[in-house]
Amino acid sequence: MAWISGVGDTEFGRLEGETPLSLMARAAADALAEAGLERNEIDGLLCGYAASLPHLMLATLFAEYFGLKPRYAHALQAGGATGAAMVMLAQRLVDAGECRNLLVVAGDNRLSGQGTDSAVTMLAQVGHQDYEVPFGPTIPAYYGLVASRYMHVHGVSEADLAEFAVLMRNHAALHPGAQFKTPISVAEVLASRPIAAPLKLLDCCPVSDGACALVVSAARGETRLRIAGAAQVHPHQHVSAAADLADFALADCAERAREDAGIGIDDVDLLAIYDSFTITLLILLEETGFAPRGKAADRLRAGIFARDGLWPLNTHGGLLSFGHSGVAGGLAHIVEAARQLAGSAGARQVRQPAVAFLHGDGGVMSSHVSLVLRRE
């Protein structure tokens, strides 16, 4: 079995005179604090790849810089499912008997480092090079077409997305190391700048600074944490090359990742759902089972993903709110889900869960990873 030992992060949000690997070196030693390992004990990395420095190794680059010599050292990209992904192969390595303490870290400057701008225009090139790319759109506006037609197809409205933009911020503000806490409401996020209809600034992710990590051990740590369940699916690359831009069939993923925990929906206590933009959290909410279609914001509404709700939703404030750095961004949502698990997220703590499940996203829709962690 595979057992989340030790979890570690920075504050997200602008944070001057960090390099990606700077910030990964602090998520990492705190996480093999936590995890009660010293560096001469980790015998296996997964790093996710930083935009600001695209270091054709940068698993071993990282494990030079941290003082590492493991037996196994890989980096990954898969996009925003990248750190689900991580933790997958990780699981995967454990069990397998490759490793038996594996560090999984990831971290990127995007805001200091590489600016907003740079950030876009790179992300911009997930498109298709002869029939997207060159003409113009940015991530935003992938996400814009996709928002339309979800929304035409399922009855949403452009006031359902701003009501998770709110929920975000208001989980954020209990947690020290989100980069907004400020409080916003359903009008401000329809009022806020246009960006790519429907989307308006505040449907929208930050860039930002920051870096996270964990440790999946063999032997079972003090918090009882275990990767229970995952699975992955890869329905396209190109938005361009969508199915149906209503429907991506991501439920069979959602599924074989509770059937391998050996769990079904009603035994999940805790959600940590990949944030993007509103449109992104949504679609995965309903895509993965935890709403009927267009039904995603009447069940906030009532309460239901709220931090005293049946399914406690992103309690960190998500990339929408906590911020977004890139892997790390997705990888947050991995640390907290630990934490509530474990009992140790302070303020934001919600009831005793027993389950979480994660889902993360890459590309425009386009990877997918379903994870299960449970409390044993």
Second form
Amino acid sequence: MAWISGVGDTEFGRLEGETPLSLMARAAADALAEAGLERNEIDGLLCGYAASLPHLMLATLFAEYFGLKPRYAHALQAGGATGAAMVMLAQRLVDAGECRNLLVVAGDNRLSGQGTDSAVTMLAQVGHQDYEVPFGPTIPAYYGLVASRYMHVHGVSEADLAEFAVLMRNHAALHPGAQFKTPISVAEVLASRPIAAPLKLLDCCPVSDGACALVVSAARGETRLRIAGAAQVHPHQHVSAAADLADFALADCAERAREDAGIGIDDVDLLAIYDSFTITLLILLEETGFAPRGKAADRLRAGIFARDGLWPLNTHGGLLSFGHSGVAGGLAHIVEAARQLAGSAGARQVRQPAVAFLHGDGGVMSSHVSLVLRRE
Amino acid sequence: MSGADALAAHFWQGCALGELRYQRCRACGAAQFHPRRFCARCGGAPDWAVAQGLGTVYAATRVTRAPTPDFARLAPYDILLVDLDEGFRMMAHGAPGLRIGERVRLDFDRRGERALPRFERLGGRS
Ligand SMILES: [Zn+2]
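For comparison with the form predicted alone, kindly provide the form predicted together with the partner chain.
Following is the full complex, with the preceding chain placed first.
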């Protein structure tokens, strides 16, 4: 069995004077301290990629910098699903007996090191170089296309999307490290400037600096927090090659993760779902079984996803308001779920959750990882 | 030039000549838009074909926040996914305000170094 024995993070936002490595080191040091482990006890290292520090061997680069000599180390790339994919791999490595204490870490300083304009240009390049990029799309444009089709088929409105931006902002307000905490209204989201129709500024996550880390161990820690289930699916890379933008067939991935954990959907107490855009969050909730098609916003309005609801959702504020620092942004969902399950979420703490369901999405609904975390 | 580059060049040369080139598999008959030396469905050998250029809007967005200064000069512009009658989907520019389900006809926008596929309204919703 594999257990999360410690988590750590930095605040998200504009963090001047940092580098991806220095941010990763801050989060890693916190995670090690929480796990009660010394550097020489870390025998495995998984890290993501950093847009501000493209390097062929980021894991060994970080290991040398931080002072680790792991027996197993490499970077991993699955876009926004990288954080969840690293946790799944860490679980498998521990279960296989390969490692006893793996550090999973990611950090980036896209905002101060690169700037929003440069990040937007760079990120657009994940589109197809020959058959998409020549038309001048952006990541919001890829998701704008997804949104147009999904909303058309399932009767979702722009106000439905806006509800999710408002909820994430409400949740971020209680997190001391969140990038955006000022409350917003549905009307303000709808009136925010157009980016890629139907998506507006407040439907889109920001560009942030920040880092997150966690330690996955063979020994059960005090928090008794087990990585109970995991599953992946990778249906396409490019939005223009996706089979159906109104049905991504992710129910099977979510169900396999829940079966792996031996739980049903009714056992879930907490949700941490990737939210690069409001539409991403709405679709993923409906795909993974937490709302019927076209009804996620109705469930939100009924209070289901609020901090005191049946399924509290992204209680740190998600990518939309806590912030999006590349791979660390996806890892932040997992760090928050771990804190909630451990009862250490402070003012954000929801009532005694035991089971969390998480889902990460990379590319344009391209790479998917579902996870179940459970307090034993 | 790599294999992929040669195939992309063939596609874009077609655009410059006013032709929308795609592939059809000799073995299974599948249409394939991103050209390859093989059919991604069955592994068979594809042949080049030329589409008529008629299709239906599958998805649509209007980009206001452009990725580069060059595109910022063009903004706002509409990007579509269009289902061509021959059985493949492609990304292209579209005339302003085209909506999902509208029938469209291909044209080429010769602005810049490339002739960029762009769809115009054919008239009537399908
Ligand atoms: Zn074939």
